[in-house]
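Read the single chain below, which is given as structure tokens and is the form predicted alone.
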Amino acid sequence: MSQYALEVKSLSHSFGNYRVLDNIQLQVYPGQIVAVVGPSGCGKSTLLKAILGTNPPTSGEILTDGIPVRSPNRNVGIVYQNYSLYDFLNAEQNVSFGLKLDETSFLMRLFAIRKYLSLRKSHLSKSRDFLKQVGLESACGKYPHEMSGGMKQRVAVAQAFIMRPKIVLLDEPFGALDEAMREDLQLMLLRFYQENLLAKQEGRRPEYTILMVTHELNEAIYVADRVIGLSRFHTQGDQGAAIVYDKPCPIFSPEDPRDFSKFSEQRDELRKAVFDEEYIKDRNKYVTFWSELSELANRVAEPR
């Protein structure tokens, strides 16, 4: 078992002669919620597809829990902006569908009915547990056409996490929702993070590791414990987009008031470092996550 849920090593990607991503280096610990921001067309989706395994990089390597990603696999889950639900299945059936495909076969369902029905009962029970985790225990029997956008997106999140992946990718998952639903789902992610903290305190490996692409800077800093900025606006930008920003974020609890003024300084720094095409700088100027983490660890270890 690796100390990292995700490792991206020297990843570069090109489309023909056009270089999209240049030498991406990234390590994510289990239990982290990492937000990825950047200008349109900077390669955020290309990076997600590479991690998912659907679009292998031109060069470099991706590992989840130490295992190389060569193609789509159960170590990496994804939730898209458009809900990936089956209209003919209710909520608990949608969530359990991945388990059905993973743990049963057509021949089992045809010739080993008793064993299949026992597994199906277990799958539906796990599905209900996950729906409870995302606040939908009362909607297990509802079909997608009976659910709001926020409810459907919660089902999609449960659908991804029930497979126990090492990391879940969120591709602008709340972009199509109204403000109230968006805030509700942001609180859901904060609750996941609190569960991760509890798992660490109890010596368990955290279950919810998330890499989330968003275009909302407030959302990125509010729900994540770390923000990464992809951009071509650096001194080697002709070689492709790189990680030009990587810093920790303040940690919020679901019960904390939504006071975005607390991180206005970091938001302004992000705008300048990642989105300002007139501000060309060394690509490592704002990549300080690991040095800040080491600094914090040293302060904690100092005798009082």
Ligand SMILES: Nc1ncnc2c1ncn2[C@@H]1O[C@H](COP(=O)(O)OP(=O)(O)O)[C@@H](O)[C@H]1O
Given for the second form:
Amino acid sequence: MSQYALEVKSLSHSFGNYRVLDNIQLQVYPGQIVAVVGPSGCGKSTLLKAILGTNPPTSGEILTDGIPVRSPNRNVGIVYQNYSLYDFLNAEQNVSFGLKLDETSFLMRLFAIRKYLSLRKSHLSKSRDFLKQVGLESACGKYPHEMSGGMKQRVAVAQAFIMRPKIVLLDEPFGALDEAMREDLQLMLLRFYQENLLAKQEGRRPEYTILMVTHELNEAIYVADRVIGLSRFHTQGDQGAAIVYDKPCPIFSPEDPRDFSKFSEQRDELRKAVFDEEYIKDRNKYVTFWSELSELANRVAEPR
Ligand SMILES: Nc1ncnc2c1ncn2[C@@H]1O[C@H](COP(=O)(O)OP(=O)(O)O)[C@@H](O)[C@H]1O
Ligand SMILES: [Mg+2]
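The form predicted together with the named molecule, contrasted with the form predicted alone above:
The complete assembly is shown below, putting the previous chain first.
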């Protein structure tokens, strides 16, 4: 097992002659919730598609838990903004659908019906567990047309996590939701993070490793433990967007007040470093996650 849930090594991507991403390096620990922000068109979705395995990069390598990604696979899950569930399946069946595809077959249904039924039973029971995790235990039998947008996004999240992926990618997952629902789903992510912390304390592998694209800077800092900014506004910007910002950010628990004023300085810095076209800087100026991490570790190690 690798110490990283995700490793992106020297990834670059071009569409024809247009270079979108330049030499992206990224390592994510299991249990991290990493937010990705950047100007529209800078290549966020391109990066996610490369990690998902549907659109391999022009050059570079991607590993999940140490294993190279060559095509879509169980190690990486994704939730889109308008994820359409299967209309003809209820919540429970929607969530277990991936397991059904992956672990049962038509032939098994014909020739090993007992095995099939017993697997089905265990899939549906797992599905109910995951629906509970996302706060939908009472909606297992509901069909998509009976659910609100927020409920459907929760089902999509459960659908991704039931496959026990090493990392789940969220591409503007709450963009289509109204404010109250958006806040509810943010709280769900904060709860996931608390479960990760508990798992680490107990020596278990944390379940929820997330890379989330969002255009809301407050949301990024509020739900994530680390923020990454992707942008072309750096001295070699003609070669493509790079990670120009990578820093830890404050951790909120679901009980904390939603007080965004606490991190207004970091938000301003992020806006300037990633979104300001006039401000062209060395691409490494705000990439300090790893040095800050070792400083934190040293501080803990110092005798009191
Ligand atoms: N299939 C494609 N063919 C050509 N250009 C593309 C393709 N997909 C994306 N692009 C271009 O690559 C750039 C990055 O796109 P994208 O990753 O979708 O940006 P973001 O998600 O950050 O808004 C944009 O300029 C877009 O027009
Ligand atoms: Mg996009």
